[in-house]
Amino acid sequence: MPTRLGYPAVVGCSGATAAATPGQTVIVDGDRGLILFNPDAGEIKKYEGYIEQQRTYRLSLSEVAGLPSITRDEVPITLLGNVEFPEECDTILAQGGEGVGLYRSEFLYLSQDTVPTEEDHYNAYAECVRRLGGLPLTVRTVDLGSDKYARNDRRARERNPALGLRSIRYSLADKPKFRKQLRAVLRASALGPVKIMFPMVTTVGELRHAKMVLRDVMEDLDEEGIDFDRGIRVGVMIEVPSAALIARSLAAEVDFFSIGTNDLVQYTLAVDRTNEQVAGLYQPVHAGVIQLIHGVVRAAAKEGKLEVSCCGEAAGEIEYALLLMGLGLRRLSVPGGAIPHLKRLVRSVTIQQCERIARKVRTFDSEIQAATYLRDRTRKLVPEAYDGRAAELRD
C-alpha cells in the first residue's frame, strides 16, 4: 500500500527485518503486498517498467488536479482531505481538494510531551482556515483511547480498548480539555468556514450530552464577547452498528454524518484491524458493512438530504470509491495523495453506471465476489490506473 508520504509499504511481514542483511538488494512492492530478497535481473527489469508505468500515469494525474471533480453525467462529487497537520492542508489543495473532511486533532496530543492548551489548539485549526483561504474545515474532537494514547497520558491500559473510555467518551469523561477544545474550534469558526465532528458516537443520550457541552462553551464565549459562528455546523462520525442502525433518529440532531469505515468494518466483523493474524478478515466489501453504509445513506436522505461523507481508508481506493458513489455518498474525504486518483474516476464515470455496479455487488453474499467484481469493473473503466503488476494481481 501507498504510505500518506508516497512510499510504499507491507504490513504484517513478521521476519521480514531479520531476512534482510546490509547493503542487500531488496524490492519493496506495495501494491501486492510483497518483499522480494535479491531479485535477480529478470524482476528488477520487469519492476523498473512497472515504475516508469506508474510515472507516466503519475505526471497525468496533474492534469487533473485543477479540474472540477463531476462525473460524466454532471454530478459533482465533492473529493476532501484528510489531514493530521495545518501544513498538510497545502498538498490537499495543490492535489485539487475541496476542503478538509477530517482534521485529527488528537494528534496534537500525540505529537507533544504536555496537554495541549487551548491556544494550542486554537493557533492549529486558526492555520488551518488561513491555509484553506475559504474552502470548509471539519475539526474531529479527539479520537484517543483504543491504539491511541497521550504522551503524558498516565492511565492504566484498558484490557479491551477498543471496547472502553476513547473517542467521544473520553472526552465527555474529562470535561475541562473537551471544553477546552471545543472553545478553541469554535474561536477559529469566526475566521472561516469550520465544523465540528464528534467521533464515535452509540447513542442519540451521547450526541445530547455532548451538544449540550457545546452549548454551555457558547454561552460563555457570549458573556466574554468572544466571536465565533453562532450557526457553526455540528456532526457526527458514523462508526459502530449501533450508530448505524439509529442513523434515522441522529439524523434529527446534527447537520451532517460522516461515515468512518475503518472503525465500522472493524465493530461490524469483530474483526481488529491492527492484528496481522486476523487481518484477512476484514473486508470494506463485506455485506454487513456495505447494507449498513446504504442504510445510513437512506436514512439521511429521509431527514431532508443531510449531507453525508466517507472519511474512512477505503474511501482512497478507486475501487471502492466507485461502490459508495453508486450508494448514494457525494462527498469522499481521503488522504490527499488519492484525490487525483479519484478525481480521474469521477470524470471517467456516470452515477447510473456506478448505481448499477452497487446493485450487482448488493446482490453477492460473498465478499470475496464483491471485491472482485468491484476491480474488474474499474479496470475497464479506468484501465489507466493499472499497469502491468495491478493486471497480473487481478487476472
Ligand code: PEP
Given for the second form:
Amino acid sequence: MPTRLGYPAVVGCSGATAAATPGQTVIVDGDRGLILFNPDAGEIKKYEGYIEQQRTYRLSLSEVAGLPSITRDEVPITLLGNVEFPEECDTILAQGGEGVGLYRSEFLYLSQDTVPTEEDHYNAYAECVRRLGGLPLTVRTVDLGSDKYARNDRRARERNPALGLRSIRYSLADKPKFRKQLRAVLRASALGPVKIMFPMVTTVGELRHAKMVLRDVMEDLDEEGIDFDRGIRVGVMIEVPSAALIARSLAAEVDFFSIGTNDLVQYTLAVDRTNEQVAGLYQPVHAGVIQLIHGVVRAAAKEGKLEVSCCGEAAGEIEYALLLMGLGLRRLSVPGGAIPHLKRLVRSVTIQQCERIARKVRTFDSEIQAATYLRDRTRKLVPEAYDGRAAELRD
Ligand code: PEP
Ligand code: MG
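May I ask for the structure of the form predicted together with the ligand now, the form predicted on its own having been displayed?
Expanding to the full complex; the earlier chain stays at the top.
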C-alpha cells in the first residue's frame, strides 16, 4: 500500500522482520502485498521494469494535474482529501484536490499529552482554512474510542470498544469537551468555508442531540459577539448499517452525507478492521455493502438532492472509485496520494460506462467475482495504471 511518506509498505506479516538478515536484498511490493527475500536476478529485473513503468505512469499523472476532474461525458467529480494534520492541506492542494472532505480532528488528542484547549482546536482549524485558501474544509468532530484513544485517556478499557463509547457517543457523553470543539469549529467558519460533520451516528435522536448542542453553542457565540458562519453546513457520516438504512430520515436533518466505508464495511460484515486474522473477510465489494451505499445515494437523491461523498480508504482505489461513480457518487474524499490516480480515471471514463459496470456488479453475490470484474473493466478503461503488473508480475 502507498503510505503518507511515499514508501511502499506491507502490513500484517508477522515474523517478517525476524526472518530478514542484515544486508539481505528484499523487495517490498506494496501493490501486491508481498515481500520477496533474496530475489533472484530474474525477479529483480522484472521489478526494475515494473518500477520504470510505474515511474512513467506517475509522470503522466502530472499531465492531468492542472486539468478539471471531469468525465468524458462532462460530469464533474469533486476530488477532496482526507487529512489528519493541517500541514497535509498543502499536499492535498499540490495533488489537485479541491478541498478537504475529512479532517480527522481526533488527531489533536492523539498527538499531544494534554487535552486540547479551545485555542488548540481553533488554531488547527484556522491553519487549515488559511492553507486551503478559500477551498472547503470539512471538520469531523472527534472520533475517539474504539481504535483511537487520547494519550491521557484514563478510562477503563471497554470489553467491546468498537461497539462502545466512541465517536459521537463519546462527544455527547462529555459535553464540555464537545462544546469546546464546536466553538472552535464555528469560530474558524468565520475565516473561510468550513463544514461540520458528526461521526458514527446510529439514530436520528443522536443526530438531533448533537445539533441541539451545536445550536446552543451558536447562541453562546452570538451573545458573546463572536463571529461565525450562521449557515454552516452540517453533515453526518454514514458508517453503520443502521444509519444507511434510515438515510432518508437522517437526510431530512442535514446538509450532506459522507459515507465512511472503513467502518461501514467493518460493521456490516462484523469484521474488525484492525484484526489481521480476519483481514481476508474485510470486503468493500461485498454485495451487502454495495446495497447499503446504493440505498444511501437513492435516499439522498429523494431528499432534495442532498450532497453525498465517500471518504473511506476504498474510494482511493481506482476500481472502487469507478464503482462508486456508477452508484451515483460525485464527490470522493481520499488520501492525497490517490487524487492524481482518480483524476486520471475520471477523465478516462463516461458516467454511462460507470453505471453499466455498477449495475453488473450489483448482480454478483460473490465478492471475488465483483472484485475480478471491477479490476478487469478498470484495466480496460485505464490500462496504463496497470502497466508492468499485467503479465509477468501477476501470480
Ligand atoms: C471511515 O470509517 O470510513 C472513515 C473515513 O473514518 P475513520 O477511518 O477515521 O474511522
Ligand atoms: Mg470511521
